[in-house]
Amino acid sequence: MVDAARHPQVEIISYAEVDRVDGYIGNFRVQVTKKPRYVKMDLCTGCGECAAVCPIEVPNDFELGLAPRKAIDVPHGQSVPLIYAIDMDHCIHCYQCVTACGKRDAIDFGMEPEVLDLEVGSIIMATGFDNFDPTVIPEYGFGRYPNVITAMEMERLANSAGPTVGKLMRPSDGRVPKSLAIIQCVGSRDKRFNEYCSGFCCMYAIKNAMLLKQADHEMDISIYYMDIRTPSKGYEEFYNRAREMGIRFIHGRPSQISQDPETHNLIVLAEDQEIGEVIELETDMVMLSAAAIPRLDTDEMASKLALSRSPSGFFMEYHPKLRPVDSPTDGVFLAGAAQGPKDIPASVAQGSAAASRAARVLSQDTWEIEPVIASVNAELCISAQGKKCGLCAKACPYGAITVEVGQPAVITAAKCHGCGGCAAECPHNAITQDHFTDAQMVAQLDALLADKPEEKIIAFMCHWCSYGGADNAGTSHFEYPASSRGLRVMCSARMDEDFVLEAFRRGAGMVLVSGCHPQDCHYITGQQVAAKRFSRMERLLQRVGINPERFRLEWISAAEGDKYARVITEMDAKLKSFDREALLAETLAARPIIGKRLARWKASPLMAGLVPLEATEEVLA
């Protein structure tokens, strides 16, 4: 940290918060507010004389409340930069710190917040994680029993720079404990709280146990576990060393912890699955290995940077295998536990990878983007006519669209990722997507349904998942009927209701709309936009006179070739169960109703030039 602070090309902006992020890859504008320290950074030497005379003590967050700090202090002795700050929530303005600072004159009670506007080419999110609060698990007694502590509190108690100078003592009476129970998976691998495994808890529990055992060979240590997970290099050997040292491993999750009111000893009740019996263990202290959870401000930062989050709440990477440190927003990269729970070696490796990816951006004079982007026809956009709309901006997960009344919507090309959600969402057909225009989609429908359309299934597929699922079905040799005809778009968000209606108007027997699962969406919220749109499809089809059973919505991943084959097989069987003459009659009756509904869409200038949109009655006659 000191080397980074001294590096001529590195600027550390500490005690600050990010307010807003605008722009795009290579041209981000970041607004940062530096909070007032009430201590001048260029004059403070970090001597600590001000803290020594301060009369106010409050709980120290760095020591997890196990020790106090002063109203003027630094987070810890190795802080970078080592500059003191005054906590105005607790300062009584006695000015003893001013007197102690003397001629250095570093104290300034008149400081105000300072707003910085930064221009940067790339951003790395390395915001870490928070610890799960075990107080919501009443059976463990955390917060009620003083000798039930978390692993982080144990780290501080056993640390030579901690509140007890490395001497482990019971919080209840200061006595040195002779026995310790460690409970794993507190708040993780638990459907009540977090289903995921935090990954590093097994190893830090074993590490703490071994350090305590080395300091006191007579200490009795038991670790309660569901599964011991030691997957990395040297970890299994580390686990075996712990067993050889006499650390006991009990296969079972405790159901209850109670306290002896006189001795403050703790009684742990659990089932030992190895012997199939309920056991009761009395111990001096209990350490809870709490889950790693996303930081409380993760949702706020995700909104500021247009980042997606996984079901567990951590930031989601662009692709888990091929681009594991990239975020869905170009130029923003992920490092460390911000992306998911990981240990120190994995965090260091990902930090180096993120730095390398960011350097690719900073080393370029220009940056190429995909040509599949959206554009606005200013004449059709009703915002230019002074009317409120903004549906396109709401549908865009990247914040690439800005809408002002009296002006047409503006799409920043460098921020557009080409999901097409805006084009499908616009009720006035004012937006088109290059390479996947409405006219091109209709041209494909025209070709695919030119012959015996009532025998065909039109399958709209997203490029990244369901299209890959169809490809997987073929390469895996899964058999399914030849009645399906696929139309690829980049995202299910691009699939317009009008595409489905036009397919039925041209005589398609059935229509499938397919895309990725919610957690797999390549475009952050594209799947959610599509799911909301097509949840209305059944009612819409009923209004125009089409049997809703002729439409199906499915979410299929690229690995689910078997599911794609099964869906097409089921749809083909359903299609063959319909009476052909009744199907043709239904389509013919619905065509004028659908045609009337699509009249404005077909008349749009964006539809001109590729295909004649007047359907021929002879196709179905």
Given for the second form:
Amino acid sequence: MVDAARHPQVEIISYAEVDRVDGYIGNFRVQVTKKPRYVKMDLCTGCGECAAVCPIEVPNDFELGLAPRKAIDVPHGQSVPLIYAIDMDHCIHCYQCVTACGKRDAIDFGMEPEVLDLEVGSIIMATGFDNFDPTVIPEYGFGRYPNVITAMEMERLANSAGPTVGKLMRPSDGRVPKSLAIIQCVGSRDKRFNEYCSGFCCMYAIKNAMLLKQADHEMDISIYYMDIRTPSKGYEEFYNRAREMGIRFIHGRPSQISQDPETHNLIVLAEDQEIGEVIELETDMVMLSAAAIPRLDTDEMASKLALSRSPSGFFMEYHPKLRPVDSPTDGVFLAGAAQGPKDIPASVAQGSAAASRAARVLSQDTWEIEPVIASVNAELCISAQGKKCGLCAKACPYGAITVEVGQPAVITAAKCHGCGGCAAECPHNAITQDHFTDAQMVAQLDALLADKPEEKIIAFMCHWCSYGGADNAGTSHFEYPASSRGLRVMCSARMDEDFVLEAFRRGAGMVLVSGCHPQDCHYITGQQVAAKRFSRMERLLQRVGINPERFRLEWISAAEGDKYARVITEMDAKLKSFDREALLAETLAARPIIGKRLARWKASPLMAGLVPLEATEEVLA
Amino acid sequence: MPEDGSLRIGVYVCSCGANIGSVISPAAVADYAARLDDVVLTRDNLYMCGDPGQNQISRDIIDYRLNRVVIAACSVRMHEPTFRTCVAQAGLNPFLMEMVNIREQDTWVHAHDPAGALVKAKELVSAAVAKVRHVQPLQPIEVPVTKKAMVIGGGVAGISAALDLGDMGIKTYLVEREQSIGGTMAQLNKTFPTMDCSI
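Having seen the form predicted on its own, could you give me the form predicted in complex with the partner chain?
Entire complex below, previous chain first.
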């Protein structure tokens, strides 16, 4: 901690929140708001005379409420930076602190939040984890029985810098406990709460047991476990040492903890699977090894940086094996428990790994980004013909498009991120998205629907999420029927309703449009553009005579392989439930109607040879 | 592209060891692709991403004057960068190469239906061949790099990242929500496996 504060290249911005992140790899702009401390950083000496005279005591969050802090205080003695702050929710404005501070004059009740705009080339997310709240497990009595504590409370109560100066005492009577039961997997490996293993709880349970046993050899300590997990280097030996010290390991998850109302001792009921018997042990104290859970504001941070979440809720890495510290957003990396439960050695290693990945970008003068951007065909743009339009500019999440009546729309290449939303929104096909052009999309539909189209499901997928979800179904080997044919674009915003119509015109049995969940979109609001567009699809399909049940819209994240497989399975079953002859007749009847609508593609020179000519001829005839 | 402007498409089908090859026949997919318009060369290989596989593609681009390449293998999220670099080294614009996902989105999810998986692989290859007929060479966009970093979260992982970046001479902002950095680690008593203090 101190090293970071003293490092000439590291600037700590504490007591601050990240409000907004704009930009892209190499060129992020981050707005950070420093909360007012009401204490001037350059004048505060950290002497603590202000706190000494402050008459207000409030629970100290750092001590998990086990000890008080003053309304002007630091969380703990080793705080970095050692600068005091006033908790204005509790301050009574007696100004005794101002008097105590005296000539140092560090206290400023008029301080306002300070907004910083910072430019960086790369960002590392190391936002950590929260702790599972065991009050939701009524059978363990946490919150009702004073001597049932969490592991984090144990860390403070057994800590020489903690509220009891390292002397473990029972909250009910201040007596030093002679016995302790430690319960593992509280809120983890439990399908009611979290399926995942919280990873480091076995080791900290053993650690706490060993520290207490070292301090008091007579202390009776039992650890109730489902499996002891010690996969890292030296951990199994650590566990063996604990057994040799006489710490008891009981293979079983307790079903009930009750309290003796007189003594506040606790009775732990569990099945000991080693002997196959139900056992009841009385103990002075219980420690619950509560799971590490994703930060409660993970969604909020995820949407600020266009990150995704794994099924467990932690931030998702780009690839679980090959790019474990990269996030799905270029230039943003993940470190520590924000990505999944991790102990200290793993967090430090991942911090270094993320730094190295970030430096890979920051060591360069320039960085190559994908040239997949959009451009305007001035001849087709109706704005150039003096008509009011601007739909493209409205769809652009980056403000990269400017439209002036009488001039064709202008796309600023440096601002364009290549979602393709403008290309899909333009009713005159005047915008082309490189590498995902209308012609390329229609050519693929043509190939995919050349043979028995009525048996096929065309699945439009966005690159970042639903394509990732389909990949995840693959890596998880979730089987689904082989009737789907995937078509990848960068963002669901690129999915033109004309592509869906063209798929049906060419006889596709079903069409799926899939993209990210709203908060996961890699193009800020691209998904919203798609969601709005496809909310109209049912009516459009009815108008052209296609049963809307043949169309489905789903938001599938890169972690939701199970969902992708389920959606395709359900669509396949639905398709098979339709009468084949009726389906073919429906397509045949709709074909000229759709063809007429799509005839405007003829104006685009790129579409030569691909326009639904036969259909338009039918209409013309 | 040759002077006459004609398309010369090469199609490569990967077996990925048994990952693809145990469900469908890569050779059958390649045979199918050989009959598609403008396809002048098809090959299947045990591992397209391996050195021999990549060398083969590079050689073929030169020897057979390929101006479009389709590679049916794994996910674009896995090996698109690999094969883009591979074709670029042989002088082909990387955007004239298209990948077809016949592993994650085919053989790995249709192992129970090898016949269906084979038809799907063929049609996906056919779609990629259709797409590359319309692709254009694109030049990567170079953007400047601001040589500063931000670490959000001042726990043990964030501190470790910030110190390493700082040691590399990179100006780093370490943003912490609380009054003090340290995160959960600062709250801990002695820590395993060394049993020393956490701060």
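The shown structure was predicted, so the numbers you read here are calculated from the model rather than taken from an experiment. Positions refer to the first chain, counted from 1. Heads up, when I say rigid core I mean the largest set of C-alphas that superpose within 1.5 Å between the two forms.
Trainee: Treating the chain as two rigid parts, what angle does the smaller turn through between these two forms, in degrees?
Mentor: Comparing the two forms, the smaller part rotates by 26 degrees relative to the larger.
Trainee: Taking the rigid core as fixed, quantify in angstrom how much the C-alpha of residue 435 shifts between these two forms.
Mentor: Reported C-alpha shift between these two forms: 3.6 Å at residue 435.
Trainee: Where the core is superposed, what shift in Å does the CA of residue 420 undergo between these two forms?
Mentor: C-alpha displacement of residue 420 between these two forms: 7.3 Å.
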